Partner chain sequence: MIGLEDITYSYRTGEYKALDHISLTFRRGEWVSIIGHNGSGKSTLVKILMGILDDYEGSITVDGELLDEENRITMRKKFAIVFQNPDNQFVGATVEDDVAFGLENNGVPRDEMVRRTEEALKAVNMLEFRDHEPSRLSGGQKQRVAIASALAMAPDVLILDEATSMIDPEGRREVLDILRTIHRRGKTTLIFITHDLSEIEDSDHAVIMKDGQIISEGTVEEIYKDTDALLASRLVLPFHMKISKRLLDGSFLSYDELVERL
Amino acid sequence: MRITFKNLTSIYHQNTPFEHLALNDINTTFEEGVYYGIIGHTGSGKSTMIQTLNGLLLPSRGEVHAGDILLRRKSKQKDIHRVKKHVGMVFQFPEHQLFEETVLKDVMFGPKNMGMDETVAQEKAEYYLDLLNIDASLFQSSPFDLSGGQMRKVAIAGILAMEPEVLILDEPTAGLDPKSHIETMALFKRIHQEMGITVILVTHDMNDVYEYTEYVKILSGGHLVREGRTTDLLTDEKLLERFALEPPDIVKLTHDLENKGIIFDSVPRNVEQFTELYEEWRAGNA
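Could you show the structure of that chain by itself, in the form predicted on its own?
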């Protein structure tokens, strides 16, 4: 599903003393099958943008075109519901959304709520639980008896079971230890590659944005100030400094080495690539 914002403006508490312009005249497109990052300081408009993507918020002015569905300020509930079928969102701490008495029932809830037959809903639930490496022996367990990492996977399986075409990740690694952080980001990379869906990552972790995303949109003060390839924008330290954003650690380290005369053929995206490029440089300068 292709999603386009046309002259989109979002205003909170409009026509009150608390009026706040959250997004100002945004024109941008999210193409099918691409892994995006949305970055910007707190208050830049990131949360408003992603909630507008799936109909949680409607535009104050302008339009959202989600496939063949048009959302405006006074869109009907049936259109909003149609968008939510196609655009899934993983909120911070998604495990807080668990509520059913068993793991299987929790994952089946979304598909059944969309009108799927119980047998089909169960098949989809079992498939996505297996995809996320939740053992079948846990299907009849209470989700609240699982570990924190397992609970998060069950919550994500519930979103995937509705088979969205677009998956929004809102700070998906919040509260996770380093090992679980790596496993969770690797999981979303696998989902993106295997399911071919659009993924939109919102996070303050510039290392994750740099390693996993293909394109980045930078927000500042409610304006879309830059968009482009991740490798172009996140290696431009002057640009990031302008918008008070920290460069990824790998980029800083690579640039520090350049100042010492150690120059790679390209800027690595992760530790593994950095190690390979450094070894290549050493071999060529031995």
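Rigid core (definition): largest C-alpha set, two forms, superposition within 1.5 Å. Computed from a predicted structure; not experimentally measured. Residue numbers count along the first chain shown, from 1. Compared with the form predicted together with the partner chain:
- Of the two rigid parts that shift between the two forms, one contains T173 and the other F109.
- The chain behaves as two rigid parts between the two forms, and the smaller of them turns through 24 degrees against the larger.
Given the form predicted on its own above, produce the structure of the same protein in the form predicted together with the partner chain.
FYI, this one's just the chain on its own, none of its partners or other molecules.
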């Protein structure tokens, strides 16, 4: 499913003293099957943008085209519902998403809502909970009687179990322990590749954006200020600095080594590639 924003503007509490312009005249497209990153400073409008993508927020002005469905200021519940069936979103705060009595029921809600019967929904729920490393002993607990990281994993499992065409992730690794962080990012990548789904990742973790996404969109003060290939934008330190963003660790180290005269043929994408390039360089300059 292709999603396009046309002159999208989003204003909180319009026509009140609390009016706040969160997104300003955005035009952009999310192509089918691509892995995107959305980055930007705190308060730049990332969460607002993705909530507009799945109909949780309607545009104040402009349009969202999700496949053949059009969302506008006064769209009907029926259209919003159709979009939500294709576009799954993991919220920035898992507590805003969880609501059922038990962990298992919570994760089954999505697939049941998609029309799967009870048995299939339970199979899917158990499968994804297991992929997220949630122990079966927690299935009957209330989703609110969990640790912060466990809650986030349950929230992620709930969206994956819907098997959406477009997967939106708002800070999906915040609160995960380092090993879970790596495993979860690897899981999203696998699902993206195997099922060909679109993934839209919102995060402050530039290392993940650099390692996993194909394209990035940069937001600043509610404006879409730049979009392009991840490898182009995230290696451009001047650009990042302009929008108060940090370079990924690997990029920073590669640049710091360049200043020492250690120059590689290409910019590595992860620690493994860095190690290889450095060892090659060391062998050639021994």
